[in-house]
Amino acid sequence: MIEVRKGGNPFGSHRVIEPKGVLPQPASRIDNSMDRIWDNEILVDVDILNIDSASFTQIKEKTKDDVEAIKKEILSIVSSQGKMKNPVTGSGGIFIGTVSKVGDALQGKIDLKPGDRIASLVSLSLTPLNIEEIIEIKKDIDQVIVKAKAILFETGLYAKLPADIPPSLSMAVLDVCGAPAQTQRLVKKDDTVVIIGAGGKSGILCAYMAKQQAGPNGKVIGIEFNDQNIAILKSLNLCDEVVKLDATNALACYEMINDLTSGKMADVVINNVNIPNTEMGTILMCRHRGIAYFFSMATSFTKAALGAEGVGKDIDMLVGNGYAVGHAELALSILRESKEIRKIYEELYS
């Protein structure tokens, strides 16, 4: 029998154990008990976790890619914090599950009922999570098959899973759906756009959107270091130029984009990579009064802010907010519009 309580905070602060007075994301520990819920919460039976790329990369490096060690690391994080918040990267991911119960205070306010299949669109770094069992680790696609329960708060974002796209594919795209939505907002007609990590999961979606927004007189330059991703990117014909570059080598990045743009540099630089120390490469590729958009959770905003100042770059630097109105439907629509992208994503993530 599930105990139901009243008076829950819409942002979930009633679940914070320590330190008191903070919200669930920065909290070091939250209440992940599932035998009691508040009447403004949604209880979900979870079957897949999609761990944030920066987080999963760090965990794999720490555990030397050992599956059993990865399982233990994830269980340890959730056990100590009540949520899946990587203590090194601070990031989480999203989940897929089936709605088990909708609190009475939400009845009639939201379009959810028990049995609905949903993907969470808020980070696991703030989501109460209780894992009963880890069934499988899918290392290549950052997904974890689990038997678990989670809570969505009153303000929590979610998307109902579409009938025409497989759940694991939907989850892969929805995990990064903020990136193409922000790209649509940032890129203007005739812009020169540089996308770092353009052959990755979020990078391809950004390249597709950047090409649409910049138009035939714009220019999209894809930067990749992984040879397989370079081959995928070239096959999609989304970029006017595809170059192999180490984004941690700031001077090499500057010299390449300086040559490709005849010194004009990029109007917009979008950073999607999951490794640290790419801040200065991003900054140096951007023109004065241009835009640098950091979607990567590996970004140090201290390095970015002080680094831009240090090289005399007057640019607008934006934090990669994972939420934009309509972002889920926009990202899924790319799979419907582009058979080529869908085919590649099905091979990688389904």
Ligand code: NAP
The other form holds:
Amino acid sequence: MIEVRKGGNPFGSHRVIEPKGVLPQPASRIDNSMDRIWDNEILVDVDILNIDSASFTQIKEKTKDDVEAIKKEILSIVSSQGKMKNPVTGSGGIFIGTVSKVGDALQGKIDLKPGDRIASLVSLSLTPLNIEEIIEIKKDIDQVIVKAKAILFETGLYAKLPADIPPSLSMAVLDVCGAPAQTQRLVKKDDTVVIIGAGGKSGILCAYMAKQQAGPNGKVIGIEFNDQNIAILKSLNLCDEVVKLDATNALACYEMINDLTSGKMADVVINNVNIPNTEMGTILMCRHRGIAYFFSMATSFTKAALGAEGVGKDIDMLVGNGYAVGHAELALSILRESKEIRKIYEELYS
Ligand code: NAP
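Write the structure block of the form predicted in complex with the named molecule for the protein whose form predicted alone appears above.
Expanding to the full complex; the earlier chain stays at the top.
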């Protein structure tokens, strides 16, 4: 029997245990009890977690890729915080599951009912999560098969899973759906665009969108360090140039883009890597008054802000807001438009 309470805060602050007075994302511990919910919450039976890549990469490094140790680490984070917020990267991921209960205060306000299959579009770093069992760690695709329950707050975003795309593939794309949406907004006709981590999950979607926006006279340059992902990126033919570069090597990045653009540098640089210390490479590849978009969760605000100042770069730097209106539909539409991307993503993420 689930006890239902009234008077929950729309942003979920009623579940914050400590520190008092903050919202669920910055909180160090939130209430993840599932036998007592508020009438403005949605209770979901969760079957897959998609841990965001910066977080999963850090956990894999810490645990030396050992599956049992990864399980332990995830369970330990969730049991101490009531949510899956990586204490090092501060980032989360998303879940997919089946709606179990929609609170009375939300009836008639939202289009969900018990039995609907959804993906959360707000971060696991703020989502109350209670894991009963970890069934499998799919460490190559950052997904964790679980028996768990989660809560979506009144302001929590979600997407109903589409019928024409397998759930784990939808989830993989929805995890990063803010990136192609922001790329669509930022890239203009004839722009030169550099995408770092271009052969990864969000990088490919951004490259597709950047090429569409920049058009035939624009130039999309993909930077990637992983040989397999370079091969995938080249096979997709989305970039005018694909270069193997370590994005932590800022000077090498600068020199390469200086050569490829005859000194003009990039109008827009999009950072999609999963590792720290790529701020300076991003900044140096950007032209005067250009735009650097940091989608990566391994970005340090301090390093970017002080670094740009330190090299005298007057550029606009954008924090990677994971949300843009219509972002989920836009990302899924890429899978419907591009048979080539869909085929590769089905092989990788289904
Ligand atoms: P991904 O699939 O792991 O892609 C990252 C790519 O960068 C991979 O191909 C990776 O290679 C490559 N890379 C790693 N080190 C590199 C280096 N030194 N130089 C150049 N490339 C390098 O990650 P994703 O799922 O697309 O996510 C990208 C980033 O977005 C992550 O930081 C993730 O946490 C973040 N994210 C942000 C939001 C948001 O709301 N802003 C939401 C979700 C995710 P390997 O495969 O060899 O590592």
